[in-house]
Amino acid sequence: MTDAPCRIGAGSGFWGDMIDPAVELANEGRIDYLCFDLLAELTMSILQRRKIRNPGAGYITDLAPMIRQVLPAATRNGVKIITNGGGANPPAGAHAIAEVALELGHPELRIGVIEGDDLTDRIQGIRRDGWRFANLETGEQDIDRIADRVVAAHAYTGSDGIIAALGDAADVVLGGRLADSALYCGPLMHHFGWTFTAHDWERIGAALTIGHVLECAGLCSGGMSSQWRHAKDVWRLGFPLAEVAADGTATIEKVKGSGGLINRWTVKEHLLYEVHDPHSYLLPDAIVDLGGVRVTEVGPDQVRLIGMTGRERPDTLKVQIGYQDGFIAESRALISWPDALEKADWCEELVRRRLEYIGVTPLEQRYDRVGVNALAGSAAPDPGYEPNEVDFRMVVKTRTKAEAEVARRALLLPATAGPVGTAFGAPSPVREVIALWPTLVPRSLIDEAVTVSSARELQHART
């Protein structure tokens, strides 16, 4: 615990993000913590299926390569690493990190593992005890419709486990479905000694606001921004960091000379990203009020944040239940001028009629003219001109894999029985659909376990 400022950086915003900006931060950012958000809402279900097939899998596959690249600079400069890359199997992810640490000559690297977010095997027991998993989007009161198709259920957890691991001198903290903002809130609470009490709710709200700005990494420093014309050298985009004071105020910046852009607009864009109610943004660690945040440019690529606040954390935590929801067959055809749009309409009719003829009754089907209506659908206006070409995308969703395989062959017809000059590639392999059921559980049902071990100890435990 200290009143000295804390410098905390964004190492990634998603699974597959660039790694060189994170290494740049560890080398040149003068940071205390580097946070890697590697999960999206559907990722946990994907990882859970991998864990079922292989008990040693289920964590983010980028985890070991990422650690291998960033660990030398992190250990040299005293930077602690926080990540939710453990996915559905944090213990296995910890062993992967330990192997890298030993390979790089850091046998005493302390690795903290947080477990307890996985409710997959507890769903029916929780229902028997009387809790109902109401769908936050559809209003359905429980999972009766999908109960026999559940493949994963994970709660979004907060900073408690991170604080405990850092308190036990962890150099790397690895969790499962840690909320994105918790990756930043936890280190800040540990650094300043803030606790979940009335005295600190405003500062915790500030920490979560800062984490919300940073959590998608390059999206706050010129990536995916309305400022794309002004962002410089985005091929070497610099990821953001925050210098945070003990009162919760912060300056958002990046390594000097790195690519991209940080200004009041890039920060404001991300303040509102994925927020439904700015005055009541519910997170595991607090309810955040973004309404009074003031954003001021204080220098080149430096933005000051003040006015952040929050109130007591909710009694429930969000859970994403993943369930099996059919199979998809997909293919594309490139239709050439002349009369490309008319040909696309004809091809759609061809495929629909073929599916009827062979007895496939899709759950859903859609046909997109990419470049014309793929995003807006039926709301897209007539383009008013004749395109040189149309990328025609066909997607059919079925109940069974067998039906999808039959449909997949039907999607070849625009090329084999359609207008002359139509180009195509092989249809994509049939894929399983995992849908999401967003719901809540009482916080009291989540019992996190935190262990901290050296890389050497983890190796010995495994052997």
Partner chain sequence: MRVHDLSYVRSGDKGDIANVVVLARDADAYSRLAQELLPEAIAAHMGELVQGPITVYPMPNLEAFQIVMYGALGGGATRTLRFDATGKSMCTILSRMPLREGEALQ
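Form predicted in complex with its partner chain, following the form predicted on its own:
What follows is just the one chain, with no partners and no other molecules.
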């Protein structure tokens, strides 16, 4: 515990993100912690499926290459790594990290593993005890309708496990569905000695706000930005870091000379990104209020954040349940001048009538004229000219895989039975749909287990 500022960097914002900016931060960022968010809403279901097929899988496969590249600089500079890349199988992910650590000559690297977020096999039991997992979005009061189609269920967990692992001298902390913001809040709470008490809610709210700004990495340093014209060399985008003071204020910056851009716009864009009620942003560690935050440019690629706050954490944790929800067949055809839009209408009717004729009743179907209305739908104005070509996109959703396979063949017809001059597009393979059921669970039902072992110990445990 210390009052000295803490420097904390973003290592990744998603599974598949660039790794070199993380290495750059570990080398030159003078950071204490490097945090890797690797999970999106659907990821846990994908990983759970992999784990069912192979008990040694189910973590983010980027973990090993990521650690391989980052670890040399991280160990040299004393940078601790925090990630939710354990996904549906943190112990297996820990073994993958241990193997890399041993290969690189770091047998004493301490790896902390956090478990307890996985509710997949507990849903029925908790349901029987009277908790109904009401859907936060649709308002449906009971999960019964989809209970037999559940693929995965995980609670978004907060900083407790991370604080415990760091307290036990972990160099790498690996969890499952750790909330994105907790990856940052946990280390900051550990560093400053903040606790979940009335004394610290304001500072925890600040830590979460800082975490929220950093958690998508390059998305606050020039990526996905209105400032795209001004962001320099984004092919070597610099990821952001925050220098956080003991009072919870922070400066967002990046390694000098790195690509991208940090200014008040890039920070504000991300400060509000995917937040709903900005005065009541419910996270596992606190309820954040962004109503007093001030964003000020204090130098080139340096933005100061003050005025963050939060209130006591909720008694419930968010749970994301993935469930099987049908299959999708999709294809495209490129329709040429002349009369491309008229031909597209004609092709739409062709496909709709074919599906009807062969007895496929889609749950949903959609036909886009890419280049005209695929994004804006009815909000797109008439193009007002005759296009050279129209990319005709067809998507059909069915209950069963067999129906989707049959529908997929019908999607070839615009080229073979449609107007002359229409270019084939190969239909994509039929894909399974996993829908999400956002819900809550009482915090008291989530019991996290934290174990910290050296890479050598993990290796011995396995053999």
